[in-house]
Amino acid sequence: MIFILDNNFILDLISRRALNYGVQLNLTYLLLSKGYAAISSSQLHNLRYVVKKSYPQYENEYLEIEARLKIIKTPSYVDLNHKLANLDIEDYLIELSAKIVNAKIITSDKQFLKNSEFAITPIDTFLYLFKEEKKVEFLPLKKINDKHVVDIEQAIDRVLTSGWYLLGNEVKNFEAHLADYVGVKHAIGVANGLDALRLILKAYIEMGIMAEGDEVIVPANTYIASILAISDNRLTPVLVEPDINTYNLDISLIEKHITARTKAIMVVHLYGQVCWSEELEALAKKYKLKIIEDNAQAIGAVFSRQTTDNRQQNQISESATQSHALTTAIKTGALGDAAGFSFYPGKNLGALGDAGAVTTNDDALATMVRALGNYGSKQKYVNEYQGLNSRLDELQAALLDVKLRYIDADNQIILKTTTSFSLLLSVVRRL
């Protein structure tokens, strides 16, 4: 939810001019603190002129307002024949920044609201915030895009000057970013979630790690594209049932369903739960078994896993060194032998668009998955493999880019959420 102040909302403001300063000043103080009030780039030149020339004993005010706004981009079409081009230039830029955002343009200029079905007065603006307010969006994606408008469309339009638009330096820095973020040596970036499965398990076939016909334990409680991802490959999922607790994999009920063709475990850490336990490492080491990890609804998400201070442990006895146990919390995508990260637009890192990626700490592995999908090319128009074109492209890279430094604080408002609802839900089940 963005609002726009128009040039006389704002001189009106600092002036003490308007008739209803009370509704300005109260308005301004909440769409402030909300983080809601923005101001078009078109408008800052014209006026920092004016108060500088017509009322300079509030320029230090103006200026702290101004820092406190959100700066929403001109943008460059401008089509100099609109209707309302011609009746005030000025009034049609803004017009033309409000349209990216789908913001309102708070304003007393009669011209300006009839002629606009962006531009809203201070009244109506209480009166649409209270209504506003009221409803509960079940995706609001395009708020949570609006958080980080500004540096999206940085990214953005880095991307479009740079003339460069696949494997390319945006998606270097998120690979980079992604792999030191979730503690792996590699992250690889693909077209979308299912090709990141599809494209591990690929890779262990041209390895020889896997062959046609072997088998990979898998949730039966999972998403299609766990199981497509399998099957694509000729592989065969060997279903498994989930724990009535969390719905994950129940990791008791895997060992009774491995075979000789058992070559994997694929797990799938559902609604940001965890699916790891050091009884489910045990069972993979015990038959020579890889982990997948489908974590597409999981980012940012920890495994604890109990460790001792080695550094001590020649100094101490066993039972001291038993008291300095230390906890680790490794992050999902890193716990595996591999991972598969999707970023549709509905996750919490999502794109805009379809986009995913594969993690590992396997180089082998993770220069067979890069080559795969490249068409099974290592190096242009050498093609070494039966590969697939499935690469992340800049303009999703940039934004996921963006998006990942804010994943731990919008992880945590997603947690808080949740954890009043768990609680609410479990005081009606009292009831």
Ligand SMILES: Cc1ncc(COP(=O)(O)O)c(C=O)c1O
The other form holds:
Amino acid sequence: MIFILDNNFILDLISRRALNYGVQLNLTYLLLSKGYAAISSSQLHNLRYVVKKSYPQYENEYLEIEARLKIIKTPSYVDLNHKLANLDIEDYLIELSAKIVNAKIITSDKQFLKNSEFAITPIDTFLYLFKEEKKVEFLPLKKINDKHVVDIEQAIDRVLTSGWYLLGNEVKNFEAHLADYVGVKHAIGVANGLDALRLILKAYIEMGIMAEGDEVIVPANTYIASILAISDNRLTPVLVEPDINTYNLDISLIEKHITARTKAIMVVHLYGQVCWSEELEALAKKYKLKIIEDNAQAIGAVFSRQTTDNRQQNQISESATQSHALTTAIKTGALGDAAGFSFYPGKNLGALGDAGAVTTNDDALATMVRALGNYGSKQKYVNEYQGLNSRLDELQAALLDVKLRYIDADNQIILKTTTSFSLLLSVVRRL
Ligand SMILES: Cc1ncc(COP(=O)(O)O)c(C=O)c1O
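Any chance you could show the form predicted together with this ligand after that form predicted on its own?
Entire complex below, previous chain first.
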């Protein structure tokens, strides 16, 4: 939620001149503490001017508040013939800023309240907040992105003005940051999560490691993309049933499905739960199988390899690396030979459209995936392989790079919600 504070609200507040000063004070405190308070960039010069001129004694107080406000940009699509523009151009510019982020404008100005679809009184704001906070929306993607609106806006403007929209520095930066975050040598941006998995398998075929008709073990309980990535490459998916407690692939059932044609195991870390064990690693070693992780649902999840015993820990945790002194924490995406990520908008790290990535420590595989996703080309106009057009674009990369900075904090919020949901589920199961 974003609330733009109109000039009269801010001036009333710092000058303590309004009758409802107590309401304004409490409201400001609430909005600032929740990170909801904002102003339009069009207000800045006027506010600073009026404060300096009329309330110099409160200038520092004003600047302290200003520093804690989000600043929402004033767009360039200004319709000077708009009714509100004729009544009060400043109100109109504030309204345009509010429109960009779907914000409310808190004001006591009667004309503004009458003519704007976004304006709201301070008292009504309390009621609105109360009602909104009680609503539990399913996956409110806009709210998630609103938290980073300023950084996102900057990223969009940077890409727009760069004039460079594909295969540029934004993708390079994001790939470097993602590889660093996951703890692997290579991250390659691709068009979506399905393509990430498709390209890994296609690369193995191109490298002579797999051939048409070879088998890939995959969980029966997964999203269709895991299976399509296999069949699309004319490989055979061999479905293995899940563990009833986690809904993830039951690792103990894998061995009986291995044949002379099995070339890989695709594990899917479903719902952020890590699907990994030392038994799985031993199987892959014994039968010389590749392990491909479908990490579409688990960015930030950690497998903790115990040094004293072999217990597995399934958790999404920023602090896991530090808190378990006797364990080595390895992020999903760095466990297997290669991993596919999805940045579909509803995923924990969601783009504003389709996007994906492959991670690996294998130099040859990384080079091949990169070439195959770019029309089979390592060098411009030299097309060595029968590739695809599956590139991450500069705009999505720039946005993802912003959101990657907050992924651990965002995962913690999700973890809290799912922990309480799991608790509830365990209570219900016992009834
Ligand atoms: C487990 C799993 N694998 C693969 C995908 C495919 O990702 P995308 O939708 O980005 O192609 C998804 C997400 O949709 C998924 O949940």
